[in-house]
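Heads up, the chain below is alone and in the form predicted on its own; it's given as structure tokens.
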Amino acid sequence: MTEIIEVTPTLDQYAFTFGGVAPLRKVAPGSVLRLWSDDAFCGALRSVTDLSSEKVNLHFVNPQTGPFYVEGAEPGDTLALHLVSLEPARDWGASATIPFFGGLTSTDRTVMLQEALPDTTWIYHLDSAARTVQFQARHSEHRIDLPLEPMLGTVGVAPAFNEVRSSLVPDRFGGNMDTPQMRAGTTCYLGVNVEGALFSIGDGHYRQGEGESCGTAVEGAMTTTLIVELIKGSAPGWPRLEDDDHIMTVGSSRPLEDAWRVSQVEMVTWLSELYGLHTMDAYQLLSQISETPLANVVDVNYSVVTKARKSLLPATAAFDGLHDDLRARAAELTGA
């Protein structure tokens, strides 16, 4: 039977940056980890009377579980993390409008002469049997049951050049990408920048719309089971994702169109690698098949995903078919 390494960090073990944190433990390629992670607010918002301005320290949000030192990982390698399962660890999640934060308000970077939107908290109650979370309006009696769709907001490695980046930031190293594509059944490929890779995960969302408009999803504690693998060399320039139906790239930058450009160029590069296409041919092909969901438009950098549907492409095996192998291993773990 496969050993599963279980880690539940204590409060003093939470990491709030990518880079600059000593590893929580070492793991070998092929390891299966079951990791508990707290919600983005460190559990501070538990009722609608809890306000972010009073309860949340914005210097300590998006707590990460990790980092984990992967044995044998060196700069230039590729870390593969396959998400086997994501299960809510509480029966409620929280969302909020935070003053001067979000996509539809002025912020410290997009400054306007206006008052902050009201500091407001919503609590979503989870029905585990029905697999739903319930939206309850604050200004009326409306209630709407929404499908439970767990995802991770943050998956990343230590950045290059000894940088230390906030767990609010998405960039080349991954980080706070906030894409709903980061869900069970997805394999995430990240370029290794430092010895051991030093990856961490966190920021569980019970569901989130594309773009994460107000800046917060249904934030919730999560239990994530994942498989760690290492590919020597072949480091991608930006995060790549793969599920059964798509290959995907994530670009993060500001303004939003530059994030889109990053993800598009990374996909052009990947298509060229997979099929031996000239860059211009890969560019033309992508122009006809690209799907580009927004991940987030609220973080320090914005994130955009470029997706290419596998059924539209000739059969090939990215990273020597690792995703399919990891899916088979995941099925053995879950009995699916």
The other form holds:
Protein chains: 4
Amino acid sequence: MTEIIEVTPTLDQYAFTFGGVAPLRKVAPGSVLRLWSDDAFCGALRSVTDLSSEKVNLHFVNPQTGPFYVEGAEPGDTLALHLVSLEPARDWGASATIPFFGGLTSTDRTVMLQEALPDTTWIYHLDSAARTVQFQARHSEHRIDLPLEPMLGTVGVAPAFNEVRSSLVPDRFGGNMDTPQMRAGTTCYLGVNVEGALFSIGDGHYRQGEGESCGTAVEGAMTTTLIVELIKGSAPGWPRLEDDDHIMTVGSSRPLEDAWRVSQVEMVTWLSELYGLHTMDAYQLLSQISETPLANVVDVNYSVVTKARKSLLPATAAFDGLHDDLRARAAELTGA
Amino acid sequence: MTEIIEVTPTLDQYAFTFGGVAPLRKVAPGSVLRLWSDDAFCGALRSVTDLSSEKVNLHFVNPQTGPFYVEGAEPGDTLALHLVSLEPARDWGASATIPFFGGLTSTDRTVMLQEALPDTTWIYHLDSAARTVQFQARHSEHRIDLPLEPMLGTVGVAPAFNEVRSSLVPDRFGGNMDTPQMRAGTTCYLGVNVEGALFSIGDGHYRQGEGESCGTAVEGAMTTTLIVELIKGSAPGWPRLEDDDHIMTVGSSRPLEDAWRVSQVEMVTWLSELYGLHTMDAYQLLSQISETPLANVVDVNYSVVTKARKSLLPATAAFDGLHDDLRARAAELTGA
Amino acid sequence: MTEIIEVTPTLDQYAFTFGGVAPLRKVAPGSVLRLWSDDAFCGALRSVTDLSSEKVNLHFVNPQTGPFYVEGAEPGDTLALHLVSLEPARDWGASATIPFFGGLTSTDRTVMLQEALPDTTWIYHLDSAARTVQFQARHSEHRIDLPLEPMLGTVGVAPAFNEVRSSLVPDRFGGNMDTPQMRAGTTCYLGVNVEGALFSIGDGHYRQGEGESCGTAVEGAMTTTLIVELIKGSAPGWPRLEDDDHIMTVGSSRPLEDAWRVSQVEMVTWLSELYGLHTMDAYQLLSQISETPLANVVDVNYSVVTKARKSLLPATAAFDGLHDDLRARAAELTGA
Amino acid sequence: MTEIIEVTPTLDQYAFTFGGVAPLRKVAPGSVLRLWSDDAFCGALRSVTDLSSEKVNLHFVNPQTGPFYVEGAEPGDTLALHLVSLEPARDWGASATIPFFGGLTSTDRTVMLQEALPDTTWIYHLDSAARTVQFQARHSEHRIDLPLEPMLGTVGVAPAFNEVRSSLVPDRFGGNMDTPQMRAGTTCYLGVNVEGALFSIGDGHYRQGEGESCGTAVEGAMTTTLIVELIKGSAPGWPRLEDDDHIMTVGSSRPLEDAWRVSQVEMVTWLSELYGLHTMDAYQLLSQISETPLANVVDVNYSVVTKARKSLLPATAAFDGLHDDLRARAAELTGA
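Can you return the structure of this protein in the form predicted in complex with a further copy of the same chain rather than the form predicted on its own?
Now the full complex is given, and it begins with the chain already shown.
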């Protein structure tokens, strides 16, 4: 029976950066980890009277569980993290409109002279039987049950060239991509920049719309089970994802069209690699099949996902079929 | 039995602008139209040896069938166009990488000093039985059958304030939004800016990826059956769409984040109107349910769609339930 | 002695678009015009109690004096307008923070959910002897005299391809570029798109900062004396300016970096033409000498000016030395 | 007589990040430093046959002289660096069009499918008597002498919140702002984020156009004499500059309009602080006096400078008149 490495960090063990932090522990490729992560607010918003401007230190949000040192990982390698399951670790989640943070407000970058939107907190109660979270309006009696769709906002490795980035940042190293695609059943491929890769995860969302408009999802503590694998070499330029239905790339930059361009060119490259297509043919094919949901339009960099549906393409074996192998291992673990 | 007004324009009857053109004919609210539209290239690309730089006048693309003067339409009213069916009018479609046009090339706006990508044409053959179009690589032997998913790139009315815009432009008046959501079964709501509304349609696509990466879809002549309706007053600020599963808004601007913001705020407004939600509650709710596929990242303005899934929301009756009514009328027409 | 054609439009003679308007009169190349133009608000803001939200119809601002049909002008030609003098036609100017308009507020494109900034009007009194306008703070007793530096916000021709654009828009056809460089002593070169060119001017500013941050300058009625010239052929891709010290190009687009790119590539092209420089050498040279003040970051398109200082370059004769010739003719007119 | 601390780093002493590096040495407030800095390419481009793609490791450019630990500096304080003199340390400078780097080419962020521009190197010879550098075209015989105008591309402190950023990055901490305003006679004010501030300088330019179009200036080794001062508290949100004629702010972000917004709002804040102006009055005043040259449109963030001319404003004493004091100290040092 597979050993599962369980990690529940103490408060002083959280990391708030990608890079710049000593590893929490070493793990071998093939390891299965069960990781507890706190919510983006470090659990500080527990009722609608808890305001982000009073309770949250914005420079210490997105606490990371990790980093983990992957034995044998070297720059140029590819780290594969397969998400086996994501289970809410609390029976409530929180969301908030943090002053000058979010997509439909001026921010510290898109800075205006207007007053901030009201600092408001919403608490979502989880019905674990129905697998829903409940939206409760703050200014009326509306209550709407929404399906529980757990995902991770942040999955990342240490950046290249000795940089250290806040856990609010998504970029080439992954990080705070905030895409609903980062859910159970997905494999995430990240290029390794430093010895040991030094990956971490966090920022669990019980559900999130594409774009994460107000800047926060239904933020919740999460128990994540994942399998760690290592591919020697083959580091992609930008994060790649795979699930049973799609291969996907994630671009993160500003303005938003550049995030899109990054994800598109990465997918053109991937399609060319997989099928031996000429770049112009891959560009043409992608033009007719691309699915491109926004991930976030609120973080330090914005993130866009480009998806190519496997059923539209000839049979593939990205990264030598690792995803299918990981799915099989995950099924054994979950008894599915 | 409903009369169907059939219009097949002669070559000199096409419009290449929204606004600035005399109406092709008058129609009454409630009319059913069956409109033939040529492809974006005016049919100039018929084989892979036809190059856009030689055969296409880029200032006369997206030929519009129309404009139609809707009796009784006045500024401030809402035009509703329900797409009953879209049927390819030829057994082939064309796509091309027009020099300095598209999303992964420098353009006349995002202008660089680099050479253009190769001017290349792809022809897609339509299998009407299988309802597929076939991608044929130009630089290898790859052939991939893709599902036929007909849509219209352009649906628009005359702009406000006496402006006249090229049929390449999407904006508040609709126009060249290039979203795959503009398909059979969708109702499009547009604010009326001038007497008679003066709507037109064109730019049929046999299928298109989200973003229309290379700047052109599988461009094809189309036979569109649609129902025209008029709502007095209630003009939305930006185009709204509705199908059986979603209410949707379309924002068009640059940079891409502004197109997204426009579609998001329009949806916040719509949700507030429909449910009596406070703006902050609508913002919060949208943050957790928004689906936001890109439409185009290649036109004069970029377009982003914000979708809210009806099944996640309390029962609605947008525009007094007009969509359901139009669906019923469409079913009668098609005998479905 | 040179005849001067004087034009003071009546209220119903103003144009509010580039294109789409019948010519006010015909003029021959070589003509000298003295044109009265009203301020951007059509004179509606005359005291600090006049608010833009109450007195100004935002869709009828920037009233244009013109358009003028230039005899012999054909598409592909170059219209040269030399500004001989700009004299304030009133002893006061007005500025205002129009709700949701300006650079440091959300707008109808960069749309947010925040409240508008306060609608505020400032009146600047002109001291014609001292040639100053006086800033008077609205919320304190501060008064600051600023030098009078008259300029025109809008100088444009009819757009190409049958488009008609609001007089709020800058683009290839010139228009609402809002650059302080458009002042007495400057020659403006615009590509001709339609027979007669159909140019107009307006939107006088008694002074303006680079960027026009709040969206309005010290707006004032203006008497503009200009010489009209026509160069057969040689139409530049984008507006070019020349004064005694600089050759300049103006790019207008969004995001702001694209406006800059447009102006830069136009200058690379111009330097290559003037000196026979290879594109890469012109790019390198421009990189070390470019002066790039912002023009506006508030209009439908943003505008950036690229300037190359003549004293840094070998002697030039742009457009066959027309600017020097026009300066001589202007000196005769003004007796300078 | 003032002691001058001379520092010429050895090759292994250069820093390539802001933050994350141990201090080179401690200095007391009031110290005068004379610092040797290598050029951005670490001296690797010495003739036109040296190509950046062969000789330069793009992840180790902009070698920093420093960091210096300023005694007594604590987070929230303001570091003032007064540039006394900048003297070229070699008799030649180099510039290059690095593949996929620069403003008029696609890049790793604004990524396109086009081929790179040719990798080309230019060497500029310095005439120290004439104080010129000579542009020599690579594709023709053109030679143009340009005035020597030495400046520093990078001046920065360690970032906040434990981040470590590449020396290619400009942001709140200063860094690679690449503005020609960073020249002898300028005082640079930076907020302190960590104990000791940990400032460094580098990336000398013998001259540079506004925008640094091709991505590189006339890059040259530099001997910089500067005075270090410390103001307790008063940390500005973004870098502020002052010379005898202007107070200035520098914003760095993407897209370019956001860099502009940042610099504008920082200046609105500064004007409000200096004169007790209401925010709306400061916004209005700035709208009429702002000078806004671009700094760079090529780095990880773009940079825009907002300048307010002192002669247009009532007499000021920013930071208690420190700039004037530093000018006097500098004059003593240089015997001017």
